[in-house]
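A lone chain, given as structure tokens: the form predicted alone.
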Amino acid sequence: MDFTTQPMPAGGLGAVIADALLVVVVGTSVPPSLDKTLGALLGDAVAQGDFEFKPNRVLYIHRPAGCQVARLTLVCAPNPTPTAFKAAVACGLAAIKAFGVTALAVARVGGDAMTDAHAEALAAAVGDAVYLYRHTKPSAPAAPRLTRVVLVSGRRESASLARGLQRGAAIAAGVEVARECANRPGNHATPTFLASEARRIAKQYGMKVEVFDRRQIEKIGMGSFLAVAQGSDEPPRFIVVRYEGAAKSKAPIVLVGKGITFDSGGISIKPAAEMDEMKFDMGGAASVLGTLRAIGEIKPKVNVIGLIAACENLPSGRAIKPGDVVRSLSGQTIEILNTDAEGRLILCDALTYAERFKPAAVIDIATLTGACVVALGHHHSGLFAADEALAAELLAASRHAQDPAWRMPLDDEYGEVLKSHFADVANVGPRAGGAITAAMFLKRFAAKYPWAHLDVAGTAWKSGAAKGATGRPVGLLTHFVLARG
């Protein structure tokens, strides 16, 4: 996809040449900043009831006259800010994006000038809507014919634009990634597949990437992840993939994703209902895979690792069971009390991993919990932080990629259900705290660094009629990096 710039034409918006024009209307009446041709057209719109100064109203009008674009789409934002202009270009592109539009210009009229956040949430919105799964569909429709987006402007605040649009569109190319990867059934994105992913986009980038079979992972000691994969005939893999755009004395971010590329629980086997949305269990790692794609094409002056644990959670004759202790990377034993809290076995000796490269902070990501979708929804991830200066940075970072995230609690007496008569630590306590106590487990293997732990559970993917991956937190993350370079 091409984004671009263009100064507002001499002749206002009549004079854009495109495919489309959408045009963002801000306010509650029709904006003395809309030029006359425009502005009339909207007018009498309003005079005949066909559209109302309402959130997300859209108004189509095809060959409008005195405009050079065949086709015009206005839609009402009810505020200036970036997240009402991405919501109302989500409308707009929905009323026209099975018009083969192959260029699309894009404007906004009312409320201050435009921001480099404003352009990001253009790229986020038109990545969201071009992006299609086909992969196991040949029935799939044929792919969107939009290849160009122009943001109009004045001409101040092109350079500012022309930052976000470079932005937004590397964020949406990283949320791509990870859509992409969490989406294929289980029997293709395997932990085989997901090391090639990262193969490609470390070739891609110029990144180093090293892959570790089963062999070279029990050699390194990671005991609790390798309990995880004994239950599967599909080889687990640990994928290290180093982006390196500072010095080497820079202390490096490390990403942690939990790469369980199928769930079925293990012995403590999930109910059948739905079970089909557990191929979504690796959309931390997938998140990982797509913020180094992003960060890829930005180029940030930062060093960021990437950690990912991938393998498969299924019942056999070789799976662990409930009451089995198995000794993690770290030397804790850890007694497994339910085999489908396995995330945070896999993760443990990832975390533990990660202190062989000393880092500045690491973020460990994971559809870990359902109770995490009981406590927040779909709407925020769980933010779990030990360090409040890092909490403080992944929030704004959050707010910042419209990517949102709530802090949860990480009091001491939340650890205290972890305790084993047979082990050092359990790996569930009771019900109730559920994704506390799970991001308490994490915390004990996180003790020599800054740490902070996203649960994606109830945002990395929907279900229901729009069932799919999110891409989530990709936006967040990259912030963050950016953030820190």
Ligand code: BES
Second form
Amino acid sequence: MDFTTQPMPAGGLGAVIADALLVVVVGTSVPPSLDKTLGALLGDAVAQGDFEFKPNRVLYIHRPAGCQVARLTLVCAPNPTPTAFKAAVACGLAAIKAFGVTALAVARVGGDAMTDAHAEALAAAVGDAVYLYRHTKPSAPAAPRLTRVVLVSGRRESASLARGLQRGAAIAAGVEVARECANRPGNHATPTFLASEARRIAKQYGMKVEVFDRRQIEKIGMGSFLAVAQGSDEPPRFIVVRYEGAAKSKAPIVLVGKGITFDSGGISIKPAAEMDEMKFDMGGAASVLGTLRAIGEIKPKVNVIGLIAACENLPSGRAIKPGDVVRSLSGQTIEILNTDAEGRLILCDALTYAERFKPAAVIDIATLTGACVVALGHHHSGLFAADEALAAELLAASRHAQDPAWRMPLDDEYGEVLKSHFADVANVGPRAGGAITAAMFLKRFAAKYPWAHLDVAGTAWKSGAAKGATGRPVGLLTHFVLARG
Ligand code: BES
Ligand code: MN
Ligand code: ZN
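Form predicted alone already given; the form predicted in complex with the ligand follows:
In what comes next, the whole complex appears, and the chain from above leads the way.
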């Protein structure tokens, strides 16, 4: 997708040349700054009861008089925020995406000047609208033909729009990578596939990549990760990708992704209903790959290392059993009381592995607990951080990216329930506060650097009619990395 800006033509919106023009009207009445002909059209539509200044209202006009474009769509953003702008663009795109539009012009009328955040929101909305899963669905409808988007800027709007568009386009490309990886079923998106995706992205952007197989993971000493992997014939992979945008002496940001390519629960098997959705249990890993892709495009002056622990969690004659005790890379032994709490078992070894990079910060991203979905639903990702400054940075990134996250507690008292009679720590506690207990488990392995954990169990994918991966939290992570650059 090609995103550019273009100044408002001298002849106003009527003179814009494109296959289609999408006009976002800010406010709750016809803005005085809207061209006379368009203002009259809109005023008439309101008088006829065909348009209201409310979200999700669309006015489509074919070959409007006084306009160069064949297709005109008007939508309303009741307030001037980038969030409202994004929602309005999404609504307008939904109305025209089946049309034969290749080049779309977008303009915003009324309200204050646009900022880079509006431009970024436009790219995000376009990326979301044109993505279509087709890899295992030959009968999928043809992809939208949209390839070029021009943001028409007003006189008072500056070069920052171009920067916002570029950032938004890079994030949208990263989100697409994450959605596509996570949407692919477990028999396609295997640990080996994730490694090949990591290699592809690394090659495209000149990053370094290492992939470890079962034997090498054993040699490193990741006994906890391997314990989860041992129940499946599908070979596990530990993936290391390095983006070097700054001097070697600059401590890296390490992103750690949970890459369970299918989570059956193992011997503590899950109920059958909705078990298919556990193919999305590598959403954290997918978001690490997507963020690397976005960073590769933007090339910030930072060092970033992506770590992905990838395997399946299946029951078998060789699978771990409740009560088994394993030795993690950190040396701590773990009593596996529930084999379905496998995410923390693979992440703990990746977190210990991260120590060798002497990181400035480590953030793990995981579809870790159903309890997090109960706590926060599908809007906010759960943010857990012992480090106040890091928590504040991540919340700011979350706001800037319009990728909501909510901070959760990590008081030591929550860790009490993980005491075990037979090992240094148990992998589960009681149901209450399950998202926090999981984070407390991880915290034991992340004491040597500033660390945060994002539980994206409720936000990495959607269920129901719109079932599919969201690509979250690629936006949050990319903004976090950029702010450190
Ligand atoms: N991948 C799941 C978490 C999950 C469940 C995400 C449902 C989204 C929707 C994770 O591996 C898991 O099974 N967690 C258990 C932990 C429990 C056994 C302590 C859970 O949440 O039930
Ligand atoms: Mn599980
Ligand atoms: Zn899981």
